[in-house]
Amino acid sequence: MAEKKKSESAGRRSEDQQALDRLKGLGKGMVTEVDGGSTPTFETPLRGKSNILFDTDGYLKLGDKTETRKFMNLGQARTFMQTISVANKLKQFIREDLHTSIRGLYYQLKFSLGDDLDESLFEEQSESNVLVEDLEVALGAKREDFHLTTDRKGVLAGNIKLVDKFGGEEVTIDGTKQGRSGWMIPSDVDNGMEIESLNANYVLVVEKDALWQRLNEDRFWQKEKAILITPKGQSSRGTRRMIRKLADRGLPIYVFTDCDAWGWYIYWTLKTGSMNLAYLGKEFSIPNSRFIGVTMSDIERYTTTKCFRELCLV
């Protein structure tokens, strides 16, 4: 048992070390440029609409266009400095084994230029958010790898057991014993978390939390041998990654949403990914997912008059 925990701890350290090495590599590359008499640069794939493609496998991804920021460029110097400050802070989080939200990151860096300066490093959180995304795509990592967390929204129930290794402890989560509330899916389901066992035929993703509660109360997941998930509207990053991991285990993914523009958008985001996260491509999309529920053609096929007549014939 002690050997198992030692191995798991080493695995977590290895994950952190990979993220740390990528951040260090970014800094070492810039030092090399300075030593060579050049201005330090930061290159990242362009994340604009012009560089977003639809892959033949059925998901959104980034193209090959890149942009380069130079420290000695007057128009890019501030953004360059902000980027390096964010990268340095992320390195600190990993080294100290601390986690924070992207909003927490913004507040920790906002006034880091000093109290005696009449200027902040960041004026708005939107500035630091964009730079986190730039570092994700430039270094080929997810923000969760850098110990950044996001909102938890999704809820899960079903015959699944997960092992969560966090804060020096190991906890086994049993999806069949989470009561009426279910298991709240965290923002990071990759680092320090593994699926220990899974016994289900498919995954049902239900848009509305109220309907999820109704199905959970009926123990739908037990009767149907399914994993029951609600993203409670638009899916969070953690929920999308969890569904992707279940799809990678070979489970069919069915998405049950309202037949309106928002419902279809929620489904399509799960299926193809989003433009904002196109740089993470297939990791946040499930091209093989299927929609179930009322469709536009059903509205035309089953008119009120026809339904009434069929009801009278029963």
Second form
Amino acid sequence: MAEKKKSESAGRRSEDQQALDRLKGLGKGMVTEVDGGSTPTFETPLRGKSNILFDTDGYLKLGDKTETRKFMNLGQARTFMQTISVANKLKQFIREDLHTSIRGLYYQLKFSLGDDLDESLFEEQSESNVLVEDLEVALGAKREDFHLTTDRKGVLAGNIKLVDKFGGEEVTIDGTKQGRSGWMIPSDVDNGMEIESLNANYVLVVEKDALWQRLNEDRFWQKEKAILITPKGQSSRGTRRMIRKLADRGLPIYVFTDCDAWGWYIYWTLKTGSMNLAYLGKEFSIPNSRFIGVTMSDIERYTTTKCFRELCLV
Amino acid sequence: MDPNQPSIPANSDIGTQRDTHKDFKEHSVAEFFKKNKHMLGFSGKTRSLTTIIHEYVTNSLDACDEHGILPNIKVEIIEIGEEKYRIVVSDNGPGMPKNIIGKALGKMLAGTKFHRYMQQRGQQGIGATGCTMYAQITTGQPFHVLSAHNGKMLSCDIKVNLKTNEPDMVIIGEQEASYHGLTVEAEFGDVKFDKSSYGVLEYLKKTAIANPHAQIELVAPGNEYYKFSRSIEIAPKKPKEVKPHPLGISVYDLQAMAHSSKEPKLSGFLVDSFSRFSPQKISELKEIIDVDFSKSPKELSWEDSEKLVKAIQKLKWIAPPLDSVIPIGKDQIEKSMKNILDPEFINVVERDIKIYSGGIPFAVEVGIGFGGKINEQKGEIYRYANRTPLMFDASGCAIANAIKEIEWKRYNIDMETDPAVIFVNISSVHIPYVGAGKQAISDIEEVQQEIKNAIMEAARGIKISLGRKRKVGDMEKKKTALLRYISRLSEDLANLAETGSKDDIQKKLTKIIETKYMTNMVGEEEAKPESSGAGEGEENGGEKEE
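Switching from the form predicted alone: structure of the form predicted in complex with the partner chain?
The next block holds the full complex; its first chain is the one shown before.
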């Protein structure tokens, strides 16, 4: 990692300062426990099915069940140590204002515990991945807040302007000037990214990239005054946050997917969130989003119409 | 059946075979023995040698015990030819008076034990003479005896007259002696020394375990020296002399006893030789069997002997006294197992005296040793009757049966793979042996069940020890596992919290871990139910040697 240290706290974004404080608080609590002669503990909400609720708010979220891990419990000792290592590493990323993926994090922590020990801090990435989730849940933050990047996949076009503060620079992104490829939605649209202007009546999310390209070519977003987005299949975290931000601005969200199980699943994940990310359901779900497209009953109802038959022949 | 039978040495001065055919009536017990020596343990070369050593060591131990002497026994085996050995067994016992030596070592069924019933190791009075005879028929050489008794040291040679069952004794010398003890020396052919589980070394080791008050040395061929040192300094209680109880007698023993009796009538022999045998009982017997009680006991046939034993079982008898049973003692067994086997865990169980066949008292003692210096990767069974190891015929033995019946899994012991020794001793004036070879305990239900119960009780203790060991091991493992993580954790924690130093946190964490696992281990120790014998077991050794 490059030596790119910035002056402490000066010019640090408030989001970063908040994440730093949470991590530091976690450590302080444990040191206090150790000073008091007891085992350090780590409390985190349970993420298992038994603690996932779907309630009247219309999205999946975690219940109140928590688990307290103790370093002195042999079954949890290794995980405990690993959790603190991850937390400390994340703190370092934020301080130095650097970003990496969860895979990058794993590689930075994959080293031996000591010359005389035949054991590494991490043996497999699956070990560190869950700990990132643990910390997200326990500290009420997203991994993006800890400078962890995720896959970018979604693409956007439409009448929207965003300011991206990144790498020490500010760039303005114009959603109408992204040509045939559109603007690739980054993994984090919350930290250092703001909507400068927005001029649209609704958001159309189309499952398939091919369709998006078709509609983009037709400048559909201009004709319809819409934001045209494709997640290219299942939505990435960044795409979901982007759509949610637009929904928070009052835009109706229409999700156009195939009329099959996969299509419905894509729609429902956007709408209600997923079991895996139930702990982030509040920030990721869009309960008001609506499905648009052909349904099973449409087939029965409209097969006799000329229009429908022509459509089906397309 | 017996490969040695036709090979009577040419130079033997006993009667020729034709002589014995001529006069069938003079067919002595010795002659009978010669033809049936396999019955007495002389079958197989290794086994024959073990039998010989057994006879002398047993006699020495019994003699010492009777006189309250702590035995020192030395066995020397010198190879002098192919399957030919000189054997010297010496002890520090009382020695033997001149007038008895001949009979004791050269006349069948004339031992000191035969007419005096008490709980002793040897019980048939046939063994020592059998050895004399075996030496004689395999090498033609007499037995050499040195007996230091009552201030006199006697040196003599002894042979058995196979025809008359009378000893031929040649006195070589006599002198003053300030010590006591007996040394027998003889050459044997058709025997073999090896270190198999039936061999002499194994036999002596097992003997030493059951006789913690004895010191036993062995000089094996090739000048290999072994010593089994004394585990306790107290001689066992002297056995009480009792007449045999009718319920404990076997057909073979009854016939043998009858044949050596001097009573003119069978009825007199029975009343005189057995406890609780009154003339009233004779008349009761007369009512149920057709045996002539007025004829000489010397003429008691096998059939009549069999009838008598069966009929005796049908009558009611007053039980023999319980104090005739003398077990080795829990503490004693524990010490000798520790001394000789040195296992990691020992659990010894001494059970109360029980009764079999409606009146014969017996006691079972079991010791289980596990791990430590026992490195045989399989469960071994050490069978004993009155402290004497039973080396052969394990398959039909009640002890082996009982062990087979036990579900060892329940005790976390695997008899196929675990380093365990199961020591089982049965004490009784009448050990229910199988056959005249006296190498197996008969599978009488009460006896076998009692053995099984005793072994299971002992196994429970071992199970607890094993469980505790695994727990303590787990504790240690846990502690180590935690300690290996604290360096990393302390460093990260100090950095994360931005308070405290790595060293400080590490010191405190170490202390927390050590306190936690120390407390638990101490708790484990306190919960220990005991097993290392706090010596509360009854004191068995009465008098100390002067």
